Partner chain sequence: MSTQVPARKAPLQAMQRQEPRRSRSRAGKRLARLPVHLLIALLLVVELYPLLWLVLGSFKTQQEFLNDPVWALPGSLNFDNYIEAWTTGNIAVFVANSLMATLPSLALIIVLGVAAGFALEVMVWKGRNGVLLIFLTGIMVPGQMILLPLFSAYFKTGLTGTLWPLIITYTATGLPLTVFMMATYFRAVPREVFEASTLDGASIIRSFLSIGFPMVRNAVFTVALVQFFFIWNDLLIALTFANNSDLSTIQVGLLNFTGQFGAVQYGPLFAAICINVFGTLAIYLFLNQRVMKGLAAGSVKG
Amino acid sequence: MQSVLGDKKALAILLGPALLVYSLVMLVPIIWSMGYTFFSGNAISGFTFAGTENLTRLFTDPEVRTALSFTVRYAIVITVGQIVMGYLLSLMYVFILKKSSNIIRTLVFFPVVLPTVAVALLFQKMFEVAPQNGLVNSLLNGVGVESVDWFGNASSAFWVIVLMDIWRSMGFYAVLLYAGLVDIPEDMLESARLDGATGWRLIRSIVLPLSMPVLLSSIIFSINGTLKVFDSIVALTNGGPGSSTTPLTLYMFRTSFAFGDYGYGSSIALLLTLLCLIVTIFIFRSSRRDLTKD
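Atomic structure of the above chain by itself (the form predicted alone):
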């Protein structure tokens, strides 16, 4: 193995095809898209060189500020919700339900495999106010509270999206974190219990530090996925009311394909790419010390 790793020709033969495919599939489209940021127009009307006009427009466009604000707020809330709920469920699987957790794990994981559009339609029916009250408004009416137009208000629409996406994805993070918890040696947990560490103290002093690598990986998965949210919001609110629940991805899609401005759409995509890159680097740098210790 050492001789192979030290042979540059062997490394080129082994890694070359994979690097070539990766470059064609990932790097070339990114570079191509970055090139569009210097042009205006589209493939039908033709392209006109615009210099840095599209990039300058990003700083003065109020729609970009609204979409960026929603995207960051959505990513923070959903990531916290997914990781906290997933971690609590994984702790319950390991320390409370133990070997009898199979049925609960299956039920919690079930929404992950459902189509996004089906889940969005389910939540639209549950929270609808017209032509008839959905389940949520019927329950509110039952306790004397008037019906709420959940999708007619920016704040309530945001929290319905949050509820739907956390419910839909927490099963995935519960399984991911569960895989990290079951790798903790049982003799280490037993030694901690003999030393008097039980309950919250056991979790804070032993379980949480030992599960930190998989916890950080889950955070990176979650925040990068939520920054690129598109399908669930299109299916549930289509960015409304107004543009209050429009993320950067949806604004980029509309700019590029509904309004036919590929250049400015690519500039929005570049902003989103830089945002994902900065967040990932920040998380890696802040976690470097703990990972090195492990």
Given for the second form:
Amino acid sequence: MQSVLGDKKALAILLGPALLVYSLVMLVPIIWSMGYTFFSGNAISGFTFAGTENLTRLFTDPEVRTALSFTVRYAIVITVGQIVMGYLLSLMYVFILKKSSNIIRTLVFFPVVLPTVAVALLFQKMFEVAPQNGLVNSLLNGVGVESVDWFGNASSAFWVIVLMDIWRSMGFYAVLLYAGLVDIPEDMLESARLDGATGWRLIRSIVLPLSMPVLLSSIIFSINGTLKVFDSIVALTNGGPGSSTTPLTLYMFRTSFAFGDYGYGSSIALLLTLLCLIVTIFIFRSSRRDLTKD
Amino acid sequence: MSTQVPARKAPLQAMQRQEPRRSRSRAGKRLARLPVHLLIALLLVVELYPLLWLVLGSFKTQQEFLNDPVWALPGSLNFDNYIEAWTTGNIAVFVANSLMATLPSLALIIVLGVAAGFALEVMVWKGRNGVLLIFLTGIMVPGQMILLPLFSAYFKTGLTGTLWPLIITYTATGLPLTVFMMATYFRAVPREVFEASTLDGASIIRSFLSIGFPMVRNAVFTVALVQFFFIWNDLLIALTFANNSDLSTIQVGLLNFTGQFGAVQYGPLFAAICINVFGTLAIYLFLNQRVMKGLAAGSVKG
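After the form predicted alone, can we look at the form predicted together with its partner chain?
Now the full complex is given, and it begins with the chain already shown.
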């Protein structure tokens, strides 16, 4: 039996193709990309050796600082928004709507599957000020407030992005967290209620601790996704005004393709990858520590 | 109920708390639910009104856009905007490109990913945890990291100018999550099933094809859907490898659409967004229960 389950030839047939494609198209390019950080130039014009120039430039480039700070700010705000909104929604599904939450769940989940570019263009039109007022400015005018040029200044543009991305994704986190909440045994909740724990108390001392593992995986999932944000911002603000809403991903894309600098582009990509790895490991480790304390 | 003598303290307390609630009138109960209903109504408006506004806009003429208030209804239900988007705006070409890039990638991801998930979870061999971990890192690495080497490679092998770079890249980037999710699903299949088939003399490949694969059929369906939405909605890879109007996928096409029409021609742009949004929604509505259940099961219990 062991010999059948460990059959080398079968293993090669089943795992081989996937591992080969994955290695050739992802693992090799990752290493290759690290190699690029020592060169300048691109695939079309050719490369010249640049030593550690790209890496030192990374530390002094003010654009990198702006992009990095935007990426981190965006990741934190969106992650908090997604998890808080998602958790509130999932609590509503479980404790208020109960069995009838199905249709609401479906509706709130809608925007998750919609193409980001389409959603971004929709929001662009909704918040537009010129040549024509969009929905939001018309509403503001309706209550006697002047139109706001939402995309004309850095902080309002940031909040439109935040609003859109939370609108887009909260349904997804609501379903994820809902799946964790329905797993909490009913008798546990019942006995807590009999002991007098209701409302906030019940959530704080029973529901929240029991849904910690799901919350944690959602947070990791969310941070990982938000650090890599690209399409929603490209389509909504295209990094503007100026470069105030340019994340690392877009800065890397521009450096590589608009300016044809693969070496520096790869260095930015490397920075982003390290950021993703460090954050994930950090959350994993801090959660481990908490679990052993309990 | 009230004639029963409570035996323990806890049920007594529970009944005492029930008391005022029972005496409350029906109208009072409805009043207590009011904030909840308001909240749900608000939620529905926030979720649905933007989409409704989009649909209404797609039927408006340029005159209506410029002269009427934004919440006004369109004067008539004419499909001129759709026709213009579909033909002049090339939406038809973009949809065809998206399909030609998405479907082959999806088929490859499923075939390669399910087999690999099986090999990593059901088969017994040294180093399988290491290989699974290698696949897992692929979930974390941002697409930007592999973009430039792949661009060079496709350029050198002459694949640039076809849809092959998209298909190859989508397949590879879809594999980590698929392999991980499939391994999780195979974990739930009892080992005895495969032991029995082995005792009956089936080779492991035979067991996979006639027992393993059919048993995770539903999961395969879910993974395929999740991957479909990822690939269909991708912008980064499509923008890099197919930024040429003959090859553009629907996302890239839509993004460039704003440049062509956007600032001045509202109607066709709204119609183009509409085609995109409601095409995707139709697929989702058709299969929605499975998407949500599968997503939750795959990512939470992993």
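Heads up, when I say rigid core I mean the largest set of C-alphas that superpose within 1.5 Å between the two forms. Positions refer to the first chain, counted from 1. Treat the numbers as computed from the prediction; the structure is a model and nothing was measured.
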Core-superposed C-alpha of M34 shifting 2 Å or more between these two forms | no
Do you see a C-alpha shift of 2 Å or more at S23 between these two forms, with the core held fixed?
-> yes
